[in-house]
Amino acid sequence: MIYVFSVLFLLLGMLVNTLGTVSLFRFPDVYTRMHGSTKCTTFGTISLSLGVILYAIIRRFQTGEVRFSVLALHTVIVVAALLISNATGAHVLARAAHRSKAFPKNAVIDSLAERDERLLKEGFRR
């Protein structure tokens, strides 16, 4: 039964990661593309990792081999690193895109541009 959950998490992760890839081609500007791909890869990879962790736990109790515990631990570390680096990387890319004058399509409010203009008027440099 737990094998079924493991396979379901793996399939869900593949589906969500595929949707993230599709978002790169379908969304209109860099910000929405980044939003779609970042969210999908984060949750898709977490789902894939849960599948791997379940599989490792099952195999650990079936075989008694320590290497499956190491596999589960490494997967947990990968998920932690992914949660930190994916959000941070997306933020840095969005900030760089905004500084490169790649503005979002159909944006009504650009708070970052307003803030930059205000800081320039006050004498701060970028």
Contents of the next structure:
Amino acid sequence: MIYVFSVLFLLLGMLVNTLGTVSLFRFPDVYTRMHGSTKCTTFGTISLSLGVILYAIIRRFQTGEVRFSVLALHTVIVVAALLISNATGAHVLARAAHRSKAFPKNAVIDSLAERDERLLKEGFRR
Amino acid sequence: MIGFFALAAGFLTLLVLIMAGRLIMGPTGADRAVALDAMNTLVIGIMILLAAHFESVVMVDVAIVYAALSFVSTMFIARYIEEGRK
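Please supply the corresponding structure for the form predicted in complex with its partner chain (the preceding block corresponds to the form predicted on its own).
Zooming out: every chain and molecule, the one shown earlier first.
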């Protein structure tokens, strides 16, 4: 009964991860798929990690074993690594997809292409 | 309560298998790279849940190393896509 918040975090993480999977199949092109899947899986996995951290802290105070606090601290390190690496990876992938001529569907304005054209006209080699 | 972590890990495994569909049938290389990135994030989540289920700290350390390696592999796949080869 004391674990109810941990179970709530786990349920929230499973729901958001399911939404990320659905968005990978229901969106039309690369950029919208990246938008849905990266955001949802990052938040969902962080929510799952919060559930594990709460569980480990509660078990630490119940049993008094040191390894549960080690579990909580290392899960915090995993959350920090996810926060940095997922955002950077999605940014790099979006730029690479745009440079490999995979343009967004149904888009009216493509600001990045206009900027690249302008920089090319000014003689800037990327 | 203990069984709930294993239940969540099984559910995430099902989601990873569904995401492999996009990895197989993606039209361009960037689609496959996005699906692989999402699958890597979910595998890290599965590792954390199994570490809580089996109460062993070593699996979380493996998850940290896996996160770093998947970040590096995403960088190199992005460099490969950027060359224009589909």
